[in-house]
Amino acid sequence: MKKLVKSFLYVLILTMPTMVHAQNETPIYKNPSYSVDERVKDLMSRMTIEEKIGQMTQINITMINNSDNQKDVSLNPDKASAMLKKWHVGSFLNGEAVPAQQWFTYMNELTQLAMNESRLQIPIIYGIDHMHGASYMGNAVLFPQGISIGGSFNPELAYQEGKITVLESADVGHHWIFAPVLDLGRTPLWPRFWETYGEDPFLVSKMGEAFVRGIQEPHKEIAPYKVAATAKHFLGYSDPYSGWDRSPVDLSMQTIQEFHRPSFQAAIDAGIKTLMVNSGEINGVPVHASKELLTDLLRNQMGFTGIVVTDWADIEKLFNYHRVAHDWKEATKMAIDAGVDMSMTPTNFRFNEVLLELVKEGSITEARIDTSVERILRIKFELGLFEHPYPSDKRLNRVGSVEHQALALKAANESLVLLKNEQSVLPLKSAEIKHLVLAGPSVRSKSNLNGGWTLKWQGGEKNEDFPTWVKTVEEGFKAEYPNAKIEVFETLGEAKSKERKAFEKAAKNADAVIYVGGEKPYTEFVGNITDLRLDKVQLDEIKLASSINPKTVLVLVEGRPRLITDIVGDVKAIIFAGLPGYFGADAIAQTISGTNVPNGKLSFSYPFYPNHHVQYNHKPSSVYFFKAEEANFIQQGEKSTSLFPFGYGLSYTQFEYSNLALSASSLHRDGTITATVTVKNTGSVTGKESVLWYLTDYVGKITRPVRMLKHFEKIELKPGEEKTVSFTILPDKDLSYPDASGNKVLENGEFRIRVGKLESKFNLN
């Protein structure tokens, strides 16, 4: 025996320097030679489970500012510490536009803060809803909105205004970015029908996907930092059936696989690392409920690994609004269960404690607690905010920079959509233009250029609120038309009274009368309405200006197609400007001047009428094609279930498509067609045409779409230029498509592609 322990002692004496040195040794978690699995491995194993129920929790910033007002980006350092000393929060959110250096300080500050208070010294997360470029910086450069976007069928102009949101954003430590919104926008009446990217899920994937990597690419400018993206609001969130925010939807698994399920697939395949949940209901269960949908769709067959984080209160929405479950610890249970990984609040603790309890009595295991927060840690890893957990002022020059708008205009002016031009009215060139007379209520608003979800909430009210260098529409007509008397309406006035009687005369004596129309800024459910109708105020004018001037044009500068077949055949020329941010005014002057030649393209159906709408990827149906005399107006002699459909845009020049062909006449399904089709500008000026191929299924064991949108690709052309385009045709990718369950259907039979007016056929053996 004592042989035994001397043995036993010898060993000891041997080892002990070794054993001495590994506890001095940095652990492995903070240790970047080791992959991130181990790193995050190593710090679960060091966790309690109040440490681990922090990481799940994202905290409001009104809770640790030095007052409860979303704009006082200030911080109570009291405030903060109490709450992470006893809640060990994870993320906060949120926030208000100001200045860059204030957003530093602020930053500044909660991190070192954090990072003291934290007993394994885990860095925090901060969740923002940069929009459309940098929307809560002050001075930043902000983009079109999604709708507007979408309208540009050009992807790089995505994958740039992601960029240049991270470039102007990550440096003061806003390392997750709530966007893109990856919902399709196919019912008019939905309050955030502008923030999608428009109605089709092809059209929807490829900006999305550009984005996507537009923030989450890792750019050499904002070394060392990384950004997180948000795939949002999965899923089906746009399509209520009264067409109000977060009312319930109803939508089988076919229409969800083939329809809801590609754009934030196409997200998922990009990389992105977080996703957030749609607020409502599907099928009669809220989607923060729903395992089917958060777990079996999500996780089992869409592979997305990363975190799923709740919107605004959601978790407790199960109980207080949706009252599928009694208390706040039922509805934890459920999200929890379903897949949920981090719940946004946020300015309470309950959350917290309840799930804490959940796990002390055994109905939430431990495990399940630690799937949900090593995806948390794993991103925080991979962002690379355990090396580099402080913000920097050192480049924050670069916010609002000449490059960054020129890029913003260049948006602008590729999203504006020319619905109708008769008898050439437009461009109004600058140079033969004496007299302009604008009128219309965003003529001087700055807020309805860029809509919601810009500087704050709701929108900036004031133009004060604004860059110096953001104008509003007069001012860029002031500047398009320097030698021109340009006088401005905001409104025009009772009939009789001295306001009108001075529209009528300046009207009369104009060259031209610009109304700028549409809708103030909103989102969410404060942008709930009855009627989609444009107000009766605004259809009274545009037909008053028409009456008195025939070359009246409409701006229309809103967040949805708000109706407008009343007045459609009065009025000479039609833009969609739709939200065009920033560079708006400039963009609608410059289009209207011919200094930009518009090329933009409708990334939804404009409707006809407030109750029949469909989309242009309908299913076959007794479908009523309105006549086009009926809104006294000749939309290219076409059949169309809209007033403007899918894909409609027209330009200062003309394109002519020719010589459709294909390189054979069927193939297999491990073959490939290659379609070519000539596109050549026949008009007087430069443009760009966004040529879009659409397929036909003609023979489907579930019923096909009349047609889909598979491919697009944006040239220009000079006047007189031609060139071939070309779209090769990959069966398991083209012609697939998925049946309730996901699995994907391949059948033989006809099909049809069209670009253009052209149209060919081939089979599938």
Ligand code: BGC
Contents of the next structure:
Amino acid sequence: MKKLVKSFLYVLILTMPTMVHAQNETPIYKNPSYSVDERVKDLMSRMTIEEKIGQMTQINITMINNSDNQKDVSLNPDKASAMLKKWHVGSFLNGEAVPAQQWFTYMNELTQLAMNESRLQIPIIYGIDHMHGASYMGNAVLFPQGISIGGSFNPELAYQEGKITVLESADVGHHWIFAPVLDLGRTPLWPRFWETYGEDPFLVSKMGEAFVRGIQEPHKEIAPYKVAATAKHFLGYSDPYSGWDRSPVDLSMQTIQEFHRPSFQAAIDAGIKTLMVNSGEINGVPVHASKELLTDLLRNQMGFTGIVVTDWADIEKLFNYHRVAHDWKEATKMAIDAGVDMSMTPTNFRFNEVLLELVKEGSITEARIDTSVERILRIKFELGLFEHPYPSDKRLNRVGSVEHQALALKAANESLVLLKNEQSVLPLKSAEIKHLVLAGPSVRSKSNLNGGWTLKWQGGEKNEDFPTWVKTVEEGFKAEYPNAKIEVFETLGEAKSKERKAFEKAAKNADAVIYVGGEKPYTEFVGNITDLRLDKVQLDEIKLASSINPKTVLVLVEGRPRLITDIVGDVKAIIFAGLPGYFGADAIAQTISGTNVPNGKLSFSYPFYPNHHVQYNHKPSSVYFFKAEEANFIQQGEKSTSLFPFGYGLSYTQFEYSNLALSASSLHRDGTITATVTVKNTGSVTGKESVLWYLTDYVGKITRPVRMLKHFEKIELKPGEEKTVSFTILPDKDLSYPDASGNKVLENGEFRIRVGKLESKFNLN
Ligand code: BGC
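Right, the form predicted alone is done, so what does the form predicted together with the ligand look like?
What follows is the entire complex, opening with the chain shown before.
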């Protein structure tokens, strides 16, 4: 009897929590005092299979708006309600730049409908392409694009970019940012080159990881909201052999492990919550159908636990583009089997229909669905969406604030790269300049300075689309040179035309000509090109300008390095401005005047030849036979086929590197060596220098790159000032490399270290 009472009491104690919650009727999943795991489990136990599949669905808002136009961010409540009721949609995406207040109204209405229609009140999560700041938010502050921020070699700026993005958009309900792009910019033809932080895995890792922290850290300014970032596009997307978007890539697994994995791994290690899949194919397998990449590599080796979302309509592309499946059903099964959690469907519900069929007929288990839904719900809980699903309009006045603007200006100034400055033609000090000619297609275009993903997918078209405080290059120069006469020629006209004559006269009399050329905005496949050379009209105009005025400065506003080899000898000074963002014009004018002392370095190798290009960290190649003297600007005595190598950038001052010293000449696997070098500012102005440390594994079982960036640090030095900077080498992290399976290979023997033009060696034994 005693035993019976005891076991009755035991059962009572065990079941007490359930009884308590049953009594007060607050389900566990709605009670924040429970752990996320407990809440997910409880919620899952209440959901139907249809509701679960709804959570795996992401729909474009044109499906629930009053029109098909992305820019029309106005909800059609009837359409939205019907869709939410029928399909239980868990996520929406996209839009275009509209004022913050309009976003608030929209998101508020949509969230209310979603909460009303959801039987269990599961909040939606909204994903958006805020790419270099809150780029789909009117009046937000936009930073330089990836390729330019990469050139700042200052991860703090990438962090600030992420943070300002969420400060300017989290309140309206944008809790999922489709950035950063962690692909490597190794193929200059590729139209998404500018979205990357550059060609080097270490640089991209550092910048990406900082951006992720900027987005995901629980900033008190946006409390109670939190935001998820997206590592995209996993992986190897950026190396197509055609150079075009969404075209086949062949990569060895060793190259994937050594070059393409690190930036994604760094983001995962920083806790990134979501990841978007590469739309292309690798080694004959579309990545959306690759279990090897999406599960074996991503989950099992790299340890990713968050949400894997497809890119745009990429499940159906498995049968209507890649043709590895016959139909919707086969494609959906392939993607789910590979490891996809959420489908950016985005404009139909075939995914939902066929996934339900697949579960009902037993081809996909409900347990497999649960795995994905758990991941999705977990992130919704972690972001606090169940407690705070509704947006707020109380703090919208900070969108576009002067503090944010100041950071974007700093980022633009640090990202510009001075590539050439013969006879120190630059800076052109404002007080000494009376007359400037501004020429070229980008002098009056705000849109060219910003590139794609600016206000809309393909970039803003008209200057009127931009906030009024964003300047054109012309306006930037007028502000920086208030006392100078400034004449502007967007085109130089035909030979002997009135326009041409006017230009010739102005250029002859001016103190200098600033030619601002390059590219117009494009995004994704729209930017596919067949010739990397800068267009002939511009090349001719630059030649003409420099034949008239020896002080002709070329400013390149472009998303990828367009070839300038034919005219590089004609101009005295060149600045790579890349896509410097909303403060690009200010930064260009301030850099030319010397208000900003240039301190950016190329985040990629600038090609010399149209048909031959290798990155700085190439494997031993036959550049051995290359006539080094053909390239005018080879640095560091190294044979290279680049016009300007990775890491190259001049200043208005000079930095001298000396005393490279190692704390030991050899080390063991569990030991360390510290390298130090003294950097001195030997010029006459204060400047910033990024000190880049490279390592070479001299002999490897698998061929080793000629050098790899392993550490960098940006310092500021006054004239005459010197600093000793150091790099502590950890064998496991800095001296190893992965084999094709991702196992670390750490080989005894000689290693070389390089900083500036200095080199030393040590042994691992
Ligand atoms: C792009 C992604 C983007 C998505 C949603 C796709 O076409 O490849 O980078 O996030 O569209 O707009």
